[in-house]
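Here we start with a single chain on its own, the form predicted on its own, put down as structure tokens.
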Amino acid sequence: MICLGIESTAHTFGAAVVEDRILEAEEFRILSDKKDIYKATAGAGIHPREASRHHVETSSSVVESALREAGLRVSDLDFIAYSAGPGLGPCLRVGAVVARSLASYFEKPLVPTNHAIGHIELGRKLLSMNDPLVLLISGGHTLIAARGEGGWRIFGETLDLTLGQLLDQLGRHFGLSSPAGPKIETLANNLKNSEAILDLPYVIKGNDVSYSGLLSAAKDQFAAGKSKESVSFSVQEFAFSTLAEATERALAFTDKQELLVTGGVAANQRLSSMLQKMCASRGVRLGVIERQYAGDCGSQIGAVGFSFFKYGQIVKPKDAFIKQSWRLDKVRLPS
């Protein structure tokens, strides 16, 4: 079966054509994956209205490019999936309208999907993982979860800022534009050996993490004259260490033998190295989604689209919906 996946939850409008033989032995293939990303001005975050305007202007070319690279037409598709949430309302509406219009005109089944599960399903399929513990880290999510009967269970999450928000807000304080994670990583890697790690809050409560105090303390250190490199390095060390600790606790509790790391921040090499050491000590297989698919993309929506389609989660185009707040553990699917 072939699906067109449409992603528009935040700064990215993406479209991908993916194939999966869900009625036979599972065989997932990405035939094309195209995207266009809204660029915020320096020192600013994502403006929902401006991002949605960007999506309106680029959606046609992105979808056409994805179909052209796959060598297919809309009429060749078996169904169309779109990101129904969670995300920014104005951005979600653009993707929903595009998907609804195509499904209505070409009389194709329409499948609304959960963006977070899309990150997970794409990683699981690409890394050939069956039942992993999942660490989902991005601008919209920081959580540790595992699949249970009828849905997903969360074993730990952020109590305030997500890891992506922490890095983005620190970047904006430095005068950088969002997404700032890769720039913060570069600054951290440029730290001189003579500079010591800064004293910042290490906050973990049970199996949940908190980053708001860490961000405030980092801003104070920067105001006191510490370099961007030193602050970036120290923030990464403290934030990643708390997350690795919480993840190890969840591995011990669930007794999982696989750890899947996905989402935009999964591309950070320092975090991967910390998790690799932790997993090696426990004899756990670590799978980190490749950088190309770590961030938001149409492939993740196509990947989860097959699961939703398989379980009959299909709507008529006139009933297409969005949910700005749609927690992972509120999605109910058959086991």
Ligand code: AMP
The other form holds:
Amino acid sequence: MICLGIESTAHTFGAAVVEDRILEAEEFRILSDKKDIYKATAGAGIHPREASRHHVETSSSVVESALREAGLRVSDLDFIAYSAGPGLGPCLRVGAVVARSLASYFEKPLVPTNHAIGHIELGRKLLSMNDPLVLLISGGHTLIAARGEGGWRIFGETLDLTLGQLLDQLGRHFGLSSPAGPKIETLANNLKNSEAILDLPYVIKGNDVSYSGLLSAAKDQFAAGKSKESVSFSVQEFAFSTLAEATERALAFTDKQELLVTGGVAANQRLSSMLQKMCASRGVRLGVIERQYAGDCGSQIGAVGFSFFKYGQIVKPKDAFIKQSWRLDKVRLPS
Ligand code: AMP
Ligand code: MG
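With the form predicted on its own already on screen, would you show the form predicted together with the named molecule?
What follows is the entire complex, opening with the chain shown before.
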């Protein structure tokens, strides 16, 4: 079966054509994946209305180029999946309207999906992982989850900022544009050995992490004259260490033998190397999603679209919905 996946939760408008043989052995293939990312002005965050305007302006060319690269027309598709939430309302609405219009005009089944489960399903399919513990780290999420009876269960999460927000907000404080994670990583890598790690708060509460105090302390250190390189390096060390600690505890608790790392921040090499060491010491297989598919993209929505389609979660175009808050542990899925 072939599906068009449409993603529009935040800064990215994405469309992908993906294929899966869901009724036989799974065989997932990405036939095309196209995206256009809204760029906020330097020092500013994502503006929901402007991002949605970006999505309106780019949606038709993104969908068209995804279909062209796959060599298919809308009429060749078996169904259309879109990201129904969680995300920014004005942005979600654009994806829902595009998906609904295509489904209605071409009389195709329409499948609303959960964006977070999309990150996970794409990672599972690309890395051939059956039952992993998942570390989902992105602009919208920082959580540790595993599949339980009837859906996904959360074994740790951030109590305030996500890891992506921490890095993006630090970047904005430095006058950089969002998404700033890759620039913070470069700054951290450029630190000269002579500079020591800064004294910042290491906050972990139970199995949850908290980054707002870390961000405030990092801003104070910058104001006190520490270099961007030194602040970036230290923030990464503290934020990633707490997360690695929480993840190790969740591995011990769930006894999972695989760890899947997905979401935009999964592209960070320092975090991967920390997790690699931790997993090696426990004999756990680590799978980090490839950089190209780490951030928001249509393929993740296509990937989760197949699961939701299989469970019969199909709506009429007039019933297409969005949910700005839609935690993945609130999605009921058959075991
Ligand atoms: P997503 O919401 O999944 O599209 O992920 C976007 C988030 O990933 C943004 O907050 C980016 O700053 C962050 N990000 C992307 N690349 C990196 C990187 N190399 N290191 C850290 N964060 C990153
Ligand atoms: Mg995301």
